[in-house]
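Single chain ahead, by itself, as structure tokens, in the form predicted alone.
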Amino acid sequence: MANALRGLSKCGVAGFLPQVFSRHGPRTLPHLVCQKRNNSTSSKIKVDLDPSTGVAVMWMQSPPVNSLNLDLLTEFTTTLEKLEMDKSCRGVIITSSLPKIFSAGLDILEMYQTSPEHCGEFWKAVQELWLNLYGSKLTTIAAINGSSPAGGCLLSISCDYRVMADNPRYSIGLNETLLGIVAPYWFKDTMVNTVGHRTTELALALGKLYSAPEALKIGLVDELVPEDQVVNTAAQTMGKWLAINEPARQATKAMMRKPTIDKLLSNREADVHNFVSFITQASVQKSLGMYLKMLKSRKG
């Protein structure tokens, strides 16, 4: 019960860049086959890497809802860094091993009634994850097999491409304002780069969560497919990306994303300070506490 409530309490709070360079010459990948030859399992992330295709699948497996606590953030970043250094890996598919949920977002309990020092450590981990994922030299595809609010949405839009399950019950978006929280500027910038300024302004102001069909319509996701085909479709799409000349593709990605990345890199300490100052305010803590009580009453 306590773990389940902790997982639900991690729904929908804030959510996340190095450089992009070449490693291999171009080669084609028809699709990701189910031969997973290099498996590694850790507590919250499982990786299936097929060296013959160069594609890894990262499975988030932190029940009940893949909430982004400090442990998961750290493990995610470490895993991605290891794949970056693996010369046999060219692309990563990010998905969830849990049904109906991709990630419920940042863990509220990492920010509620904790010390300023802990909040700062937590926020640095959020920054580090986004810096690595948004700027990864690897091709990254989100295989969104369920709902993806707040930090889960940030994970998704930090990837190069998004495939989502075609289910109107699943939602995605940055809904921080509903919790009395303001999405940081780099969350905002990532969404602006995905769907444009006006759509982002409305979405952030209203804390809007889009259904899967709505998300496709505004370009928040790129493709909807049946739920049982999300990972396979992501693998087939990966083949198209990896068929492109790799140095050209990586340089293009760097060109498009570098201004957004540099903006945070030059202001990381100030961003941490601003976050800690904001999140520890009595009024914000009160809003988080009310939200936790609401979740508890729903659970009860």
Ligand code: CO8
Given for the second form:
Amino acid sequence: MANALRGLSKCGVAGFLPQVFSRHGPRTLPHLVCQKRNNSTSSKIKVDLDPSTGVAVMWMQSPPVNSLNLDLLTEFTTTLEKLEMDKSCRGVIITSSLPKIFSAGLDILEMYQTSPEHCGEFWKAVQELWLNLYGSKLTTIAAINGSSPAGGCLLSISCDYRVMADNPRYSIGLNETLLGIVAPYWFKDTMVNTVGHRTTELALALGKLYSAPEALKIGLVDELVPEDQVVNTAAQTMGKWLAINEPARQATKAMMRKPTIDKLLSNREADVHNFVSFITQASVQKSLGMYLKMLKSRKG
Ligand code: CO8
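Same protein, different form: I have the form predicted alone, so give me the form predicted in complex with ligand CO8.
Okay, now the whole complex, with that chain kicking things off.
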């Protein structure tokens, strides 16, 4: 289950190479796992894998807003792990099948008025998703076809490249402070690795949600395209990434991301403990409750 970069934490960059080169072995017949998943009625993710290009599209389909609850987090991680193991897959595009929403981020209801045990289980699933996605040896591209706050932004910035719909009404950012909570250090590190320290400092302190044009300006996304071309553009960009020598690209990715990943790997339990003790505080629960109320009142 461990992904390539996690393997690195034990064996260093040299340990990463054999796994990289093993991907050049004989290609297997197209995996059926992904197609099978599509038939599941309870599936929160639809996968289209094209073995001829080696590109899979993961469509999040969990109405109303693709909020990352325990089920979606778990299915996301399992799906990605299966694609990692599938020799016919070399790249993944992550997108949403819901109109106007990429992902509303972590499901607040998983953190509000739930038991410490549940919060701990939930947080482990959040860690697991990030470790798998940020450390994936596949090329990963976020096709952001709607708003993408907080955990949705984390999903996006954990990918190798981001294409967003050119619509100023869609926003993206780590807005945790607006909920009275603090972005964990590995959310912050991922953001720093994307846009730099000072921009992250401002973004996190103010809980800033950037419109798509603003996000492009600060480098939070790489490209804006008309809404109906987001996935196609991601597929074209994927073609360029897949043309790069694969072992070299993978080793470069590992070199860039390993220190950030190792920081959490060496500290996972403490991170769960910190999350649970923070999120269960009465004052934090009160803030989450008020934020949920605000979301509901906006509807009226
Ligand atoms: N979790 C749970 N429910 C949500 C969430 C969410 N993140 N987002 C929206 N919902 C619910 C709404 O309450 C509403 O519920 P209902 O239908 O029962 O009233 C339903 O989803 C639909 O929402 P909207 O009507 O608001 O839908 P819109 O299309 O108008 O807007 C948005 C979509 C823009 C996504 C909007 O819903 C929104 O801004 N949501 C909140 C996004 C947000 O702030 N997310 C932050 C989550 S926290 C996180 O990801 C990181 C936490 C790190 C924790 C660290 C602690 C130490």
